[in-house]
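There is one chain below, alone, in structure tokens, taken in the form predicted on its own.
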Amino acid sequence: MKILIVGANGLLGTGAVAALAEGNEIIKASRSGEVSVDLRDPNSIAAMYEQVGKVDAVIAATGVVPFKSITDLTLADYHAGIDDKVLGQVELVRQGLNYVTDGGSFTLTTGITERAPILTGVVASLANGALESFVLAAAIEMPRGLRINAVSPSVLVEAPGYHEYFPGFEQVTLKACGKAYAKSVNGKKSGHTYKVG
């Protein structure tokens, strides 16, 4: 399979690459990679797809949101999180419908704050919930047998800088997250969120 992994140089992206590298052609895209893309810019997404051409699967292991107390969040903060994490991944799907082969798949990335909120995580919870709802709704309308799923990890063992924000949370490994991405790409489910932790 030819698999496009957006955010391939990030932590979750490296887990997806490792889990799917054997027997597949992996195309790595990121803001600073050989295949360059900025999901906040629809023209950048279009240029990426034009460069890469037809693929069998797309993984979005990306998305940035601000972490602030609800009393400190501005409307601009909400827009920043929605524009980057939500609309960036949605646009990757919207444009990708023309590039993913029949029966292929999209896998988006959400996170545990959709189901287990944390202090300062309001925008993250909003973004993750919106993406999971998008996956559910988009799955019933996908053309040509295309599938769409999400991977929703808890805080990673390999991301110690975030551990203090997730007290009492089960920490999950990058390898476990990689397996979830592989299940989404290689499986038959659509409209599903693979929860890791």
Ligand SMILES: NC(=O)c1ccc[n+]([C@@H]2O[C@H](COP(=O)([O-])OP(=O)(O)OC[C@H]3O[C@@H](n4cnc5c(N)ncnc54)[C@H](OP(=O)(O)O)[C@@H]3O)[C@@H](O)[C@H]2O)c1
The other form holds:
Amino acid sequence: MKILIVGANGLLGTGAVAALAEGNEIIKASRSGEVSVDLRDPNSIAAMYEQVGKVDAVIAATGVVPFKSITDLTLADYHAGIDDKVLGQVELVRQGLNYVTDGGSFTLTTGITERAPILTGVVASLANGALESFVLAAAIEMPRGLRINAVSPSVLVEAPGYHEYFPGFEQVTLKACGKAYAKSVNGKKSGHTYKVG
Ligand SMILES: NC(=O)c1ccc[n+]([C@@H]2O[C@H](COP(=O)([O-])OP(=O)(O)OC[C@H]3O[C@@H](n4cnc5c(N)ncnc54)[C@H](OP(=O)(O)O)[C@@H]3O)[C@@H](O)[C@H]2O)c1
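Structure of the form predicted in complex with the named molecule (previous: the form predicted on its own):
Full assembly next; the chain just shown is listed first.
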């Protein structure tokens, strides 16, 4: 398979690459990647697909949201989180409908705050919940047998900078997350969120 991974050089992207590298052609994209793309810019997404051409699977392992108390969040903070994590991945799918081959797949990245809130995580929860609802709804309208899923990990063992924000949470390994991306790409499910942890 030819698999486009946006965010391939990030932590979760690295896990997806490791799990899928064998037997597949991996195209690594990000703002500073082999293929350049900024998911906040629809023109940049169009240029990326133009450059890469048809693919069998698209994975997004991206998404930046502000972490702030609800009393400190501004409207601009909400816009920033939604524009980056939600609409960046949604636009990757919207434009990708013209580039993913019949029976191919999209896999988006959400996170455990969709189902387990943390302090300062309001925008993260909002973004992750929105994306998972998008996946559920988009799956039943996908043309040409295309599938769409999400991977929703708990905090990673390999991300110590986040551990203090997730007290008492089970930490999961990058390897387990990589397997979830591989299941999404290689499996038959659609409209599904692969929860890790
Ligand atoms: N780390 C965790 O424990 C964890 C747990 C659950 C969920 N998540 C979620 O997983 C996603 C990825 O997290 P991560 O920890 O792997 O992040 P990361 O290590 O910072 O990697 C992010 C990747 O996305 C790329 N990227 C960032 N902004 C982009 C943009 N606007 N357009 C295109 N590419 C962009 C980055 O590369 P460039 O800088 O080159 O663009 C990088 O490759 C996030 O949504 C996060 O909330 C993370």
